[in-house]
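Below, in structure tokens: the form predicted alone, a single chain.
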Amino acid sequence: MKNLLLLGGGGRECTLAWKLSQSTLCGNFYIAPGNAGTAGYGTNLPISVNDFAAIRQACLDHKIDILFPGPEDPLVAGIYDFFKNDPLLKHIIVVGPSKEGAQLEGSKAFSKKFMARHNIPTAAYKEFTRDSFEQGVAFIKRSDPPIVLKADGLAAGKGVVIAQTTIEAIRAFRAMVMDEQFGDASKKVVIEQFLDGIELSVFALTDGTNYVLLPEAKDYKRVGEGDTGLNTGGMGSISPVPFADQTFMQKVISRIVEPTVQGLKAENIIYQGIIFFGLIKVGDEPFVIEYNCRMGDPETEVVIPRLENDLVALILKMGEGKLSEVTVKFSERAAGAVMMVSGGYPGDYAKGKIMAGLEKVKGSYLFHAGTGLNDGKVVTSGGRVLAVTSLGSNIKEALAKSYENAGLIEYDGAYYRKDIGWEF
């Protein structure tokens, strides 16, 4: 039996907590800080994901064997290195890369250069700073719109602009670099070619040499139906992805996944954990839009319910460097997740709204994202509140069940998109 500490408090972590707690290898299980949903699978600890000193003490107090950082912040900040450099913590398996490995997500420029070195297909690009502002403007003027601008560092999912005109691109570039719109994250900006296609997410678990693929997924970022309105952290997701057939996925594996894993090893970059490949299918060809160093959200809410393996057993094999001995099994059933959000999200929204109807839900999983407990009642505490996930014989059947159950859940200002999976 292994004692586990899972870092995070969103829908991704609630889904991981649900899965990890089912393992026969799971001993005492803690989630920091967790939410109202994770409290049903383990013990929530009031610790920030970035408070390394408090995380260290919790690991010592609770004799933790496995640390699983859910979000990117602690990984990019170097929690893997923090643990491995501490004599009292170095035996703990950390599900995530070294600080250098996490730069695949932490720096757009780092990841672009890595892809160039290993001939991994991605959009053509150049990078600019305040000192090269005029060259950046000249580059934009030479480029055909739409033009994609990305803050180099972490910007909470808001650091990407797809400008439809040259003027809009220059305005966005000035705001990022000169006006420090995203602080340190936009001191450097990557300007890249716009790729026109359909997106999907692919996930690999690697031990640094070997890897296994988890089920692929597609998420829906825009707040409005018909993929309109502002970008969000994700309004829903589906798995499998109908267009990701065997021929396409073989291209993904041979051109993207394997060169990435082999490239990290060749450069002596320590990476034991999840590699998230944000991909786009242009014609019949896959390109990398971005890497993440952790599971995605809300993709986790459909990927993990389709994973039939014991997740703790997979992590232990990863820690031993023996993922080559593992065969990953997926459910043949499809999964569909609908994200219920607070009124006003992704703009300003109220918190503390009492939720009702959760007990009426039948045949779906409820993965809490932004919830808390107040006097024993479940209340909203974030913009994205709850993912309703269902399995079905196909995507339409799965989503129909999710929508049926989402309709039973009530709180002031509740909103969800009613067209997740619309193109399939």
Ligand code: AMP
Contents of the next structure:
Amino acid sequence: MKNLLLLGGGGRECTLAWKLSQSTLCGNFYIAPGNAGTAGYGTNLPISVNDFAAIRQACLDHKIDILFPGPEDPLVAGIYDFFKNDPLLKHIIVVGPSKEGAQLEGSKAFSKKFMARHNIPTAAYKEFTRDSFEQGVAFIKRSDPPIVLKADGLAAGKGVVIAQTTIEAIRAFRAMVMDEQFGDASKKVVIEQFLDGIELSVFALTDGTNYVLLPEAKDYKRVGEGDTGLNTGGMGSISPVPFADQTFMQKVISRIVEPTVQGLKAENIIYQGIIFFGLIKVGDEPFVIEYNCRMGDPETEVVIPRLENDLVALILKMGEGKLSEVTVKFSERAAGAVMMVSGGYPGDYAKGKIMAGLEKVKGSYLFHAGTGLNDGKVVTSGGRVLAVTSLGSNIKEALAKSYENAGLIEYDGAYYRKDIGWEF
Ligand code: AMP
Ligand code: GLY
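What would you give as the form predicted in complex with this ligand, now that the form predicted alone is on the page?
Let us now look at the entire complex, which starts with that chain.
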């Protein structure tokens, strides 16, 4: 039996908590900080994911064997190295890359250079800073819109601008590098070619040498139906992805997944954890839009319910560097998740709304995201509140079930997109 500490408190972590807690290898299980949903699968600890000292103490107090950081922040801040450099913590398996490996997500410039070194298909680009502002403007003027600008560092999902005109691009560029719109994160900016295609998310778990693929997924990022309106953290997801057929996935594996795993190893970048490939299919060809060093949210809410393996067993194999011994099995069934959010999200929204009807839900999983407990009642506590996930013989059937159950859940200002999976 292994004692586990999972970091995070969103829908991704609730789904991981649900899965990890089912393992016969799961001993004492803690989630920091967790939410009202994770409290049903383990013990929530009131610790921030970035408070390494408190996380360290919790690991010692609870004799933790496996640390699973859900979000990117602690990984990019170097929690892996923090553990491996501490004599009392270094035996703990950390599911995630070293600080250097996490740069695949933490620095767009780092990931673009890595892809260039390993011939991994991605949009053509150049990087600029305040010192090369004039060259950046000239580069924008030479490029055909739309023009994609990306703050180099983490910007809470807001660091990408797709400018439709040259003027808009120059304005966004100036705001990033000269006005430091995203602070240090936008001191450097990647300007890249716009790729026109359909996006999907592919996940690998690697031990640094071998890897296994998890089911692929697609998320729906825009707040409005028909993929309109502002970008959000994700309004729903599906898995499998119908357009990711075998021929396409073979290209993804040979041109992207394998060169990435081999490239990390060749460069001695320590990476034991999840590689999230944010891909775009242009014509029949895959390109990398971005790497992340953790699972996606809300992709996890459909990927994990389809995974038939024991997740703790997979993590232990990863820790031993023996993922080559593992065969990943996923359900033939399709999964569809509908994200219920607070009215106004991704702008301002109210919190603390009492939620009703959760007990009426039948035949779907409820993965809590922004929820909390107040006087024993479940209340909203964030923008994305709850994912309703169902399995079905196809995506339509799965989503029909999710919608039936989402309709039973009530709170002031509840909103969800009615068209997740509409194109399939
Ligand atoms: P990122 O933070 O890199 O995932 O970018 C956010 C979103 O911007 C992506 O999910 C895409 O929808 C879009 N995007 C980023 N880069 C490009 C690109 N080169 N071409 C087209 N769309 C892009
Ligand atoms: N759903 C996209 C992400 O987690 O970054």
